Amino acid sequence: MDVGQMQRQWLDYTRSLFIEGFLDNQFLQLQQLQDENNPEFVVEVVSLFFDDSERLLKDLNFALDQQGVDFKKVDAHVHQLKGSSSSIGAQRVKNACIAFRNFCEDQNVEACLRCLQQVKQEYCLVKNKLETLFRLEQQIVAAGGSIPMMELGF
């Protein structure tokens, strides 16, 4: 496959992230703050992101598994990893906690325990995704590509 073919995969599959709901438009400018002085910013942030995500999950696997479970507590990981996943442009994700954060406000633990394992597909999928578009972005620059920008709105 040419670099042009690499290409232009690589942006149909983007597109499709934001068609499908995945990424929102906090991600593309995420991307422009990427440069030649910085060629990794995103996968370090996305990185970061994935690993605050894991710790946050386990935290939230083993708050609601206690026998008294600490609604507060449950709610301050919820509204932490909203606020991670927002800042990347994960938007699935942050939607799945919004309706997450409601259950803890109503202290229903069922509801929750559904909620968690409904983050953590969403989170499971866009981290798969995420991890996708980074091997077709190393393949375009092995190749001796750019990786093309996305326009706002595109």
Second form
Amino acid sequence: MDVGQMQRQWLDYTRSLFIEGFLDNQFLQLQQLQDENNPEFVVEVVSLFFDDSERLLKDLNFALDQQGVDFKKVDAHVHQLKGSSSSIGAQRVKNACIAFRNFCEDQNVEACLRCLQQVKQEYCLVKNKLETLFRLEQQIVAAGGSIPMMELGF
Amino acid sequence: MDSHKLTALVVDDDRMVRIIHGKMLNSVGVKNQVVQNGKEAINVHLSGQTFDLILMDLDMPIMNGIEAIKELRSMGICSTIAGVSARSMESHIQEFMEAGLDEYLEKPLNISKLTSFIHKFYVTN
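Now that we've seen the form predicted alone, could you pull up the form predicted in complex with the partner chain?
Time for the whole complex; same chain goes first.
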């Protein structure tokens, strides 16, 4: 595959992530902040998102596993996860967190456990998608090409 | 004033947010520092530093945004302060404004919100 084909593949894949709602405009903001001084900026920030999310999902498992669930604590963790996902444009994770917080307010353990599964699922999906995207980027750069500029014009 | 001569302080307990907002400010030419909570924001000012702009998160441990803003204003700090939060409920915004901030910005921040905020308070040449 030549560089041009790889770049088209990257563009098509990125577009699909926006169309399917995995990513929103905030992700484009991160891409626009990446430059020659900070060529790995997006990967670095997304890696932080992965670290934070995994920690928060563990904390949520623990908090919901308790005899007497502390819903304030659960809500605090979900609020943080919503913030992180929103910061990088992980739209479906963010939306799952919004729904989760409603059930924290209702203090409904069963519903919260279902929400946690939903958030985990969305997180795993977006993690896979982003890792695939970064692999495509590495291939383009290794072949001597550059990552195209993405615009939401579709 | 040209945005390239402005300085800013980013106050947020979230590491990702500190990095992203710091980079956004860099991209519009605003030199900036980052701290993790309201107490550190106060300490930075007690050490003699001042900033043209402060981006202050609402929910932080140790000292939250509202407490920090009240403290900074009582210290005589006249910087342009924007409260930055994911909360959008009217009552919280009111509490924030009454504490002494100049603007409320909803998270997540983007370049457009940031430049609008800077242009509102600092006319560019």
